[in-house]
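This document starts with one chain, in the form predicted on its own, laid out as structure tokens.
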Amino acid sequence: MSTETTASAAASGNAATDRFRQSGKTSAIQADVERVNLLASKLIKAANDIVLEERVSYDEFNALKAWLIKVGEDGEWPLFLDVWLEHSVEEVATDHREGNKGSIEGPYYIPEAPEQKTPATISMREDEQGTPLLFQGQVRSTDGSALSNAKIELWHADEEGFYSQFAPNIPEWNLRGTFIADEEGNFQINTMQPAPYQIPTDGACGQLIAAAGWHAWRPAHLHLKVSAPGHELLTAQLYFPGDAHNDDDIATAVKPELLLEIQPAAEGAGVQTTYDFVLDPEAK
């Protein structure tokens, strides 16, 4: 595998930025403005707050001025909200549902991979690096049903903690797809075991981490997207046992019930995990 892939944060950031002002999810919005007036109001009392409190200085407040407009040149946006903000917004809309937890969908999803039927093998190069992996399990409704042809879609890093699209030299789609469960609702997924990764650090985001003290760390984790008919869609990351990061996940972003239970393959190399997924039905 070429190494010739490393990613700015400007590339990455901007790529990010542009995929999510095409993503459509701006377009619905429809301001209440007494919803305005409320949460625009305590995000700026909340920050008047700590400048009182800490006794913030001019050089400090010009420092932060000069920050914020780093964050918007190197296209980070999606970066910092996803990484410091969206577990909580997460956590928020999914606090009602019986079924499988959530988390954070991440800056780097692209819709429409291509689509295959189980069983099925992710889109790789042909020399691509790392432990084979097959991922497998059942999608189910929370009365215990079977959701047949249910849709799962999977994106993750490589080996060397670069995902497709938003690093140089990557095949479009390598190591994302989109996987129609059969009529159990049964999916086997065959791919490779991704790698922690450090998120961007040469950009303003990387420059908050290391002014502050902090790792940049995430855990190796597989991306999902899982939908029926009928049914909640799920967005959700699933980690590694073991990994040094899973307890200090700079996204904040693992939880208990979103750990692997990884196992030597049962054909061939690599290794292999089973996990199921429980849908909410949507409210009527």
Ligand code: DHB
Contents of the next structure:
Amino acid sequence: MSTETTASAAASGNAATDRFRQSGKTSAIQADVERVNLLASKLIKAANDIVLEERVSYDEFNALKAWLIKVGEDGEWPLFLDVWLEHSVEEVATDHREGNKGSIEGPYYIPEAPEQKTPATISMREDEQGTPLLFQGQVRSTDGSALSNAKIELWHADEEGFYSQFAPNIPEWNLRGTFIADEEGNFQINTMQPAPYQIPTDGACGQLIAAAGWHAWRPAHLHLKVSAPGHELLTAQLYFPGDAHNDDDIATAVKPELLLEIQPAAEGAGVQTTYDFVLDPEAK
Ligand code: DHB
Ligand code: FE
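Alternate state requested, the form predicted in complex with 3,4-dihydroxybenzoic acid (DHB) (shown: the form predicted on its own):
Next comes the full complex, this chain leading.
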């Protein structure tokens, strides 16, 4: 965890880079010569076509070089790729599904957050700021049968838009948890509504956003991984109605079916929402 006292793009970027290196995601990769030849050739051709079509100058070429170097220095390759490319990879990976298709994982997932049976309250500070949110629903298979003891991993930003383990001075597992649904696949999780989130603005990605006249906002969102034996893992995000950035998410990760319906809490303060997940059986 960072020992710095204020959040910085380089600290969260480098933490996301370390997390990716430790994730094991690269260990299974087998580079197929045909595939590398095809994809690398297409990528290089697309870039060359842009240079020729737009008559890119040496100044612009050098700006690109300097910027790419800075992306690496700031550890922002995970951020860059998750914001501007992952949504298409996710689309390809899940378009066969009958159940929920989901959305991007983003750079801030940490596996093996502390596990609790639901109903449960996510781990949070005693004075955690924000609107209490009861998040409940059911996990089912595509045939409608309940998936007993399904696992729901939930992580999200706090009221200031910061994620634990990627910003300083937040307890390790704050607003992160693994929840086990009951026999009927039902779950009830108490948490705090997250705030809209700006991807770090003081690093290379922020420099690009400012230079291009874009904005850095993602709408407020819950991150989820929902799983059950014999079923495909669902990685999803859920969004809150009325958020100004639901229609222009910097990461292009909002889909209409991922919008929650929010109601006043039936008991106590805050709001509640019900969202059911449908998982596809694994292909035989
Ligand atoms: C980024 C952050 C997120 O919280 C997310 O869901 C996707 C991308 C990012 O900073 O790159
Ligand atoms: Fe996020």
